[in-house]
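Here we start with a single chain on its own, the form predicted alone, put down as structure tokens.
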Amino acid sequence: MADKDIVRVRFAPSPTGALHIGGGHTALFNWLWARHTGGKFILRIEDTDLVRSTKEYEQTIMDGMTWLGLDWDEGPDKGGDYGPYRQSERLDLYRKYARQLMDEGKAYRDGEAVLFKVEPGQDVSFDDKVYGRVEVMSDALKERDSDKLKDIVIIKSDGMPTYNYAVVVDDHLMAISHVIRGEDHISNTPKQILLYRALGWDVPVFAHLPMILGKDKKKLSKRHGATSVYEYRDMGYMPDSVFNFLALLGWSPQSRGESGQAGDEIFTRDEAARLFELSRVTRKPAVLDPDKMNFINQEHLKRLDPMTRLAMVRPFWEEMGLPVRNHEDAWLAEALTLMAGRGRTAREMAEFSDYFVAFEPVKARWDGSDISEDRKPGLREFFAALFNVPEWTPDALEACARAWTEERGVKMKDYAMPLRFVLTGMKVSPGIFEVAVHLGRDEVKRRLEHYGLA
């Protein structure tokens, strides 16, 4: 058995779908506690629903955890001293302990099912690391609309264990020290405590995590946007950002020490693991705020080195059909650096910077029809002055533009804005002279000529 002083936690998903936000949140908090304490993080697959469980979903869940950076120490793919790590491969264990309970008169057979007897007057209160003392008596475990105590089904008529029974057997035999799970399981805990006691086993430490709500304070659903980890990936969010965001749902670091100030909400996985404490998990429901997710992702994007940022954005340019291969990687990376944090996701950054990669998106957005013919001669004169600047740098171009417009008593924005539309097709962009220099004289001239302005 494991050393009692070693923290062992588990994430135990059912492979009936992709890794959803609630599951990712639970997995992450277990991972944080294991890494903070130097303990072990175990992945266990609860696949007793033989109809809905598939190996494909199991792999999808593991892929989602890997994308988030939640590595596990033991599991169905890694093995370990406490396997097997799939419930469908542990059926003999569940039958063994069900027989023990029946032999001791604590459970009985009802047809093909096995039920555990719930005796009245049992104190099944427990101290929760998040919710504090939870006072419950076994007398509360009644049948619906009745005063009769409801016995606990442990083996169903099809021979499969129920959740409340299997989880007790597994957590004990895998030496799980802390059960960290969603608050919707608080009502299951008294039943599980009865089973632990009946089998003569120590009860683990429980910590129930706050519910995650949508911005409207309703239970999370598809109407609130992304509900699976992969949806965030496909929208261009970084795994580091999703990790950071999920960690803040119900927890906040107390102090960053030398690495930052208290209250700083942008952190790495290692920083989060160092700072994480179960005592700072709140019982208040956490709100999935898309605006906060966008802010966190934008901050992480800003902090990337240029080539890593390019690797994130490139697939979205390619998805848009842009000729990415026509440019050097270093040039594209510098173009994204010029964006200076514009774009909350890699997808948005790709959309906001498409004019660097090709002229076609500019022409599709802006046809030049809002520039009247009588304005064109003045604009041509202005652009000609820019092309006469010997040193093609942002500072030199801006100095020329200021001198030219001041000399004529006209507003610089009336001449710089048309240049912005010519080069980007957008009202907002990085400094337009920086864009012009990065595109190069020849490309700037080509775009001006297309609109009859050179």
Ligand code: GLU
Contents of the next structure:
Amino acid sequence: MADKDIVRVRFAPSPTGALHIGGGHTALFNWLWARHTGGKFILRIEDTDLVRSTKEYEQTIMDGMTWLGLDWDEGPDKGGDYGPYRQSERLDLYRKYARQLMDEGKAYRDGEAVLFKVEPGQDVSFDDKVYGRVEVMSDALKERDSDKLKDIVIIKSDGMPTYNYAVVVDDHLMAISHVIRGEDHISNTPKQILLYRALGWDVPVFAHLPMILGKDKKKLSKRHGATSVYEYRDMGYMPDSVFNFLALLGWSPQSRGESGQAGDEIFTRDEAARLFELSRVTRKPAVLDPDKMNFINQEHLKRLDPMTRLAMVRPFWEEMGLPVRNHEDAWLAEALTLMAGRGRTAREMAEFSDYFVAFEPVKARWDGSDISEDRKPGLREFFAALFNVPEWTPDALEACARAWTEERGVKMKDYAMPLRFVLTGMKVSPGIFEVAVHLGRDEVKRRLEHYGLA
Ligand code: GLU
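What would you give as the form predicted in complex with the named molecule, now that the form predicted alone is on the page?
So here's everything in the complex, that chain up top.
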């Protein structure tokens, strides 16, 4: 058995669906505690529901964890000293302990099933690390709508163990020190404590995580939009920010400085692991706020190094059918740097910057018809002056534009705005002279010519 002081935590998903937000949240808090303490993070697949469990879901869950950066130390794919790590491969163990309980008169057969006898008068209270003291007597474990105590099914008639029983056998044999899981399992904990005791095993520390609510304060469901981790990926959120966002559901790092508040909300995985404290997890239901997700993602996008940012945005440009390969990576990365934090997601950033990659989207957005024929000669003169600037830098172009418009007593914006439309097809963009310089003289000329302005 492992050293008592070594933290061993586990994430124990049932492979009956994708990795949803709640599962990702639970996995993440276990990971944080393992990494904070230098302990071990174990992945155990609870696939005793033979009908609904699939290998595909198992893989999706593992991929989702990997995407979030939650690496595990032991698991079905990795092995480890406490395997096997799939419940369907541990059936002999569940049978062995069921037999022990029956031999000791603590469990009995009812047809093909095995039931654990619940005795009245047992104090099954526990100190939850998050919820505090939970007082329960075994007498409360009743049949629904009846006064009769309900014995606990441990092996079902199909020979498979029940969740409450298998989880106890596994958590004990895998030397789990802390059981960190969703609050929906608080009501299962007293039953599990009875089983630990009957088997003569120590009870682990329990820490139940707060419920996650939608913005309407209702329990999170499909109605609230994205509920699986992959939906966030597909919307262009970065794993770092989804990680950051999930970590803030029910936890926040202690402020690092007197003035450090908002800034403390943005952190990397390593920082979070360093700062994480189980004692700072709150039981208050956590609200999933899409605006906050956007804010966090935008902050992470800003902090990325240019090449990583490009790697985030590129798939969305490709999805939009843009000829990304026509450009050098460094040039594309620089274009995104010019975007200076515009766009809350990689998808938005790709959409807001499409004109760098190609002229087609500009033409599709703007046909130039709002520039009347009588304005064109003046605009052509202005653009000609810009092309005469010997050294094409944003500063030199701006100085030229300023001088040219001042000389004629006209407004700079009446000339800069058409240029913005010609180059981007949008009303809002980074500094238009920066965009022009980055696109280069030839491309700017091509776009102006298309609209009859050069
Ligand atoms: N398979 C259970 C679930 O997905 C695990 C609960 C637990 O962590 O004990 O809810």
